[in-house]
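Listed next as structure tokens is one chain, alone, in the form predicted on its own.
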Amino acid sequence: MGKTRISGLQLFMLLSGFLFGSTVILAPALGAKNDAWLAIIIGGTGGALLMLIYAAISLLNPSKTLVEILKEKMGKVLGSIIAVLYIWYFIHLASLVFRDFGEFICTVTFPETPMTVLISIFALGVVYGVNGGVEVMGRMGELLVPIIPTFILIVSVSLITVNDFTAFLPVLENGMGPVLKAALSYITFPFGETVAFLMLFPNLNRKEKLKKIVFVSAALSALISIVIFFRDISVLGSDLMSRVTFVPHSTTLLFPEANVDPLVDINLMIGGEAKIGVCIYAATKAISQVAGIENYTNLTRAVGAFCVVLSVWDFENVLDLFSWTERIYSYYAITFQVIIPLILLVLSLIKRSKPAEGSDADNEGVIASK
């Protein structure tokens, strides 16, 4: 079976939808309070650089997925062990996004419906899309992801009349400590999570566009996050923002003479489906390459079901989920997102330079013999 291909635009939309993901309902870098905009700029810059590292790894290992790179650079045994850890990370990440979706919908839209039912229904649609392959996922992203920034801008512009544009002042009231901590959190969620795309980058039809696609998607995500922050803090104020569970939802409740809350639901469904779909695809593709299974689609239903069970079982309530995410997630994810990719980048650069040196020596030998 030939390798499927996606266009640069489709990859850009998938990356953008992935980065929006749960951030459409969760205010990023909220730990910095009034200075979250500064944390977003710092974290967005670091996140863009991290995503460019992933792109460089892929370009240094053309047509190879993360699993294949791990096996080649670290040896078959150690590479397979690390690949299994990545499989767990992708599955766990999918379950976290499922839980974000379930908590939001159960809290805001369908409070009487069991969370397991809502997550399971959502999972059926995600698995169906993943079974269609990367091309189908790319086309869906191309069609649906532009809706997210459009709805965000509609709500933001419409709330200008109720804004207090000085609400983010004073700047750096609590120093740089909270800003840097929030920036680290913003790098790991969502930019570092795009490490999953190392399983998709080989499908890009024009590799020379990869770095540009990655950078522009990261910049767009950070820009939209800044727009959302200034909208939310100017409408709610920093004190209320720190108290509510789902900040963008609370902001839409103040929309004059209209109920635009369904727009947030739609954004979450689109972004959540893109993010979970990529995670499940990455996990099942990695399992098939580690275990030698020819068709990854045979695994999607089982992996999707496990993600649903894990999402319900992992945390007792939304406060437990948010507390774990705020205190532990960044340190838990940094090995997968930063340490191992940096090792792979160094090994890829070393392996790339060795053949070049050898070929120069061979050329000199040929010239001497002549």
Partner chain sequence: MFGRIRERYREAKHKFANVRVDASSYGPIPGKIKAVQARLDEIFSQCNDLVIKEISCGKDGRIKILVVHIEGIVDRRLLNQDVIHPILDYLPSVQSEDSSSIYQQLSKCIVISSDIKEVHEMWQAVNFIVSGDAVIFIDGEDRALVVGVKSPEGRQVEEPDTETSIRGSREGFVENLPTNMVLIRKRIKNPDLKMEIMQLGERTKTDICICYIKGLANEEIVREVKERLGKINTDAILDTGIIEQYIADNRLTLFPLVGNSEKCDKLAGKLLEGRVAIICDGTPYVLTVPYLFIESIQATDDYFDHAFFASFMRLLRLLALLTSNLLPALYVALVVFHHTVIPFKLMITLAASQQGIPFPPFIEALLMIIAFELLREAGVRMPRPIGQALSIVGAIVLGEASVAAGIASNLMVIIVAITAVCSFVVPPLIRATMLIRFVFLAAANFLGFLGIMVAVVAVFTHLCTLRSFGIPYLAPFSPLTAHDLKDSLIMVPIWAMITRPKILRQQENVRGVKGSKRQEVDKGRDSQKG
Given for the second form:
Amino acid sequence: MGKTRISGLQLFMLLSGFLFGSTVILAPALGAKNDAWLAIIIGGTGGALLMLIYAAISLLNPSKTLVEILKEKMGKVLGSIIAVLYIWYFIHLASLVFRDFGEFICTVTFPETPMTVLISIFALGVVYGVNGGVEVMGRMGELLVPIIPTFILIVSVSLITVNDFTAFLPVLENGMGPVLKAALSYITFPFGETVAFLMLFPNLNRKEKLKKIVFVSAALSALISIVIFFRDISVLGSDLMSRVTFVPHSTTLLFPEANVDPLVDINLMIGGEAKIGVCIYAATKAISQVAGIENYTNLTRAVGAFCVVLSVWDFENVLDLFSWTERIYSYYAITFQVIIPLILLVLSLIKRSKPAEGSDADNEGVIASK
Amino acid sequence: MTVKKDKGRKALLILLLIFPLLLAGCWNNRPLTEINIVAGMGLERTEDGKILVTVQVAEPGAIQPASAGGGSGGEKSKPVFVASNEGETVFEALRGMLAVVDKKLFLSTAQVLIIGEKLAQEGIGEILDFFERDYEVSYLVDVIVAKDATPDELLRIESDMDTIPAVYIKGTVENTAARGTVKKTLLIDLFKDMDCKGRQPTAGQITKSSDKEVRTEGLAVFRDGKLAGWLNPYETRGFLFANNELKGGIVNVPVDNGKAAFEIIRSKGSVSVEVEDGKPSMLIIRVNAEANVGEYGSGGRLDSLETLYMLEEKLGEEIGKEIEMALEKCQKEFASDIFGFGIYLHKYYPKCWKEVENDWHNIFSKLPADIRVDAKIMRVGLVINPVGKGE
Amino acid sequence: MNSILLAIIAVFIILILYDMRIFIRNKEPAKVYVLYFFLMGAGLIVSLLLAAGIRPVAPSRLIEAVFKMIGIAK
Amino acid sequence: MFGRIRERYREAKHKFANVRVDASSYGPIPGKIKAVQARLDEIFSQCNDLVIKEISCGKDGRIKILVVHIEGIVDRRLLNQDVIHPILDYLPSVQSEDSSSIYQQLSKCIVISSDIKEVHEMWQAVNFIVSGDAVIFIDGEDRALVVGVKSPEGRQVEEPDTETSIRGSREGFVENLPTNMVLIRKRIKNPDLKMEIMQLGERTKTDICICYIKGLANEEIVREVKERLGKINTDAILDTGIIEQYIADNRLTLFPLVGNSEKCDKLAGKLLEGRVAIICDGTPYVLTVPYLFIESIQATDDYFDHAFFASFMRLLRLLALLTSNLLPALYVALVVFHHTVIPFKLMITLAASQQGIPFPPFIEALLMIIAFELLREAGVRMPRPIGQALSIVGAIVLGEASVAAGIASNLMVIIVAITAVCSFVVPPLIRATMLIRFVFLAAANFLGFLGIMVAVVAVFTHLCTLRSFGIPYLAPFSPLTAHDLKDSLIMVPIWAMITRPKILRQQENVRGVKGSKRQEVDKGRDSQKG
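Could the form predicted together with its partner chain be shown next, to go alongside the form predicted on its own?
Complete assembly follows, chain above in first position.
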């Protein structure tokens, strides 16, 4: 079975969909209140750098997934242990997104429907997509992800009449502290989460484009986040914005003459599907690579089912979810998103790997890109 | 291999497709025939401190004669019914109403939300929380405060003009908002200002003028979430001028031995605060208005530029007077900054705002004001000189 | 209560039967079965416990405890 | 936009200018009859409809004559009367060893026909052969005689019932395989048009013809087609519909992975794009592979019309496709779940129309749609004269009585009617739409817009997994082939469509010139495409 390939555009769309993922329901960097735009710029820069590190790791180890890199650089035993930790992280991440999704739908549209049912239905769709393989996921992304920024822009433009463009003032009322904190949380969510793509990068057909793809998609995501932020704050005002649960949703409620929250649902479906799909794919692929199973699709349903259960199990209620994400998630995530990848980068730089067999072309690409 | 895989995918797809069928129609599934379409809502405080919720419900079958089959039954029914119920909280009162009405109340279609005077005086903060929190409430409902009448009375009027009284009330609000004598206040505006120290919320005013008619003019001014008082229509217009929310309106100006009426076409207002030594020293209001001559009954000619400049000046003075009235009332009587001077301070002088934030009401009411209106007359209508003044 | 338990078991059984069919047809090695049943079993047990009203210690709590132990998080 | 395209067109033209000069690459007619035969075999390889008659004459039958023509497009009576008979009757009496004298005899007296030409170049001869004339080669002569025996007209073919067009040819295929082959040959007069005949079906021994243009069609796809056809293991092939089910990539999908057409011009267009056609004896429906999703919203007329108009029609067709799939589901989701989305005035209208209806909207929609599908099916099966009566019954039952009886709301009747009309706009997908509509409806009743979205994403995922002979089904959108978007939802004018669909991966990508190098160049630019 030859390696399935995805084109640069497909990877770009998947990455962007992943980054939009939950940010379409939970506006990022809100901890910085009026200065969130600053936090987004700082965090976006940091996030782009972080993603470039991932790209560099992948380029230094052509045609190797995260698990293979770990095993090669850290030794079989330690590498496998860390790989298992990563598997856990991917599964947990998928379940967190599931939970965000479920809580959102249950709050704004279907308060009487059990969240488990909603999540399960959603999971069915995701697993079906993941089972199709990277190619199908890539094509889905290519087809559907452009819808997200389109809708965001439509809503933003329509709300322009009710905007108060100076609402984001004053700048830096509370100093840089909250801004940096928010920027940090913005790096870990969503940028750092793209560490899951280390399982996907080897499937890219033209390696030399990887850095560009990664950078542009990070920049696009930050840009869209800024647009969303300015839209939200100028429509809602900073006082109200700091109180509402799902900021983008509350903003769309103000769409003149019509209620467009189904549009948010659509964005959610697409972004959520991209994000969870990639997480589940990464987890399943990692499991099968650690265990040495050839066909990863055997395990997708099991992993999907476990993610659903985990998402319900993990938190008691919506506030539990939010407070945990706020207090613990950053530390938890930094381990996987920054520390281990940095170690890997250093190790990869120290001992350049010999190219995996049959990947001369990839290797040339790496050399060319340097 | 591929065929097997395809079969697997197909089976999963079929599973996915059949699953919904099995569970068809549960949970939030509610046909339109099983809900009561709320057209208007009213909130009032009862004597014993409870909350009285009144809803006006539209009966679609009576408004639009139903399809041929169902027509015979719905001949005599009234287009709306009004029900009210009291409870400790808004939510309780609303849900308790289900004991009276036949179907679940659906709030998102509400056209107006009328708040009773008594309730407003005691504070609307905690009441509004329900509307903020509930997922079915539209944030774009018109909010008006009832004066000299209870919301219950207002919702029970039978209007000749529209089959649904709430729609009629909403219509009057739109009209007067276009005339500049009432501020069209949406629920979201209240939410925004409620929490904001730099600007106090305001809402339109509604009174009952006869058994079948209402009158929406004037403005309810809040202070710390409580009704502080009312602005009359002219003051309201002054406030709107300053706040850059005026959509249009007629301003009368005494000229020589008669009156002239000007129609405001465009108006741009801004408020700001002058800060000296880190302390706010002066409230500044700037208005640029463009107007057309709508009526000219002074008996003089109109074809000289000097007259026009003179009229412009007088129009400016008149508008300035209205603004001054509004500002003075807010400063002296209510001590409530409805203009948003505080927001301006907060945005551009955050340090200064930090100091005055907690005592803003007092500081605001003592500050001198500088009001400058620049009015321009653009056109004079189809004739230039009035009757009998031609050559 | 009971119906929820039954529904959960039914869903899991359907999933497992469906996958077993594929596994047997493709003659998958034993480790596939082991991993599969590990994940599915964990999911099933936890969801049954949840449905029965017992909430096992959530992984997020454990993670929180670990970070508190290290002394990073408050 | 067009400026750039025109520029590229000029470039492409320039690129292939040298090819045009080199038009006579077949060389002159060789003097030896063996060489002639070899050349013909090479040029017409895999063309099973080429007929080469060998006649011996001259002294002791030493001189060989080749009479070459293509079966079907020549008038056989004329051929026999004008060519074969004279040769057989008179030539034995000519006892000459000189080939030129035989040539003289042939051209001057023997051949009765008035339409005789002399050619010296091989490519000229080939052109006459493929356009339906007979060519006579004589051993030892480096020239050939062309006798005009074109069949005056094709067989009586009729306009196809299933695919009508406002503009364009009204010729449709018939049941007879040779006729169909001729119909194609008449449109593409080129030896590169290959027609390979094979027999399928243990008992029926049905003739199947695989038709493609060498050099345009992807060799891999041709091979794949042959392989899949070879794998068919059945004793009866009665229609291309049976073949279609055997050779489709995914045998369970609702979406068509093999195209079919009854129209000659459409098929010719597909062949010229590089597709492979499969003709089966006994059915007028010809299969084309690979078949992509986008083809279902393309119509033959589009290419004959103004590009703006055609683009608009395509967008309209896409809209109709979406509407016919989603409209009932959206309506149900709206009235059952998403009341917050409905404006107040519309809410009153909707609620009023719902009043007194005994069923929930889902059941109501289901009933109406099933009633409509029944009517449609009955209309197809019914003898045509009765159809009139049926439509009256349908109109009254569906349109009026059900509303009057309070079974269905008048809005629902409108919804179902719009759905029905829209479903007819995209004929290739009628069957898929019919079933998927129910899925969307059920999903809408279960979870409202969210359910619809889940179902839509699932269907999209399914479409993404599909391939038709190795080509991704949703191409050129996904994977995005910017190159091929020119003929997708938005169509650029035909003169700007310089290249063929890239996704089909032919060797020769630029339209025009090279493929028809032996014809007059300007005429050769195949503006006709289906």
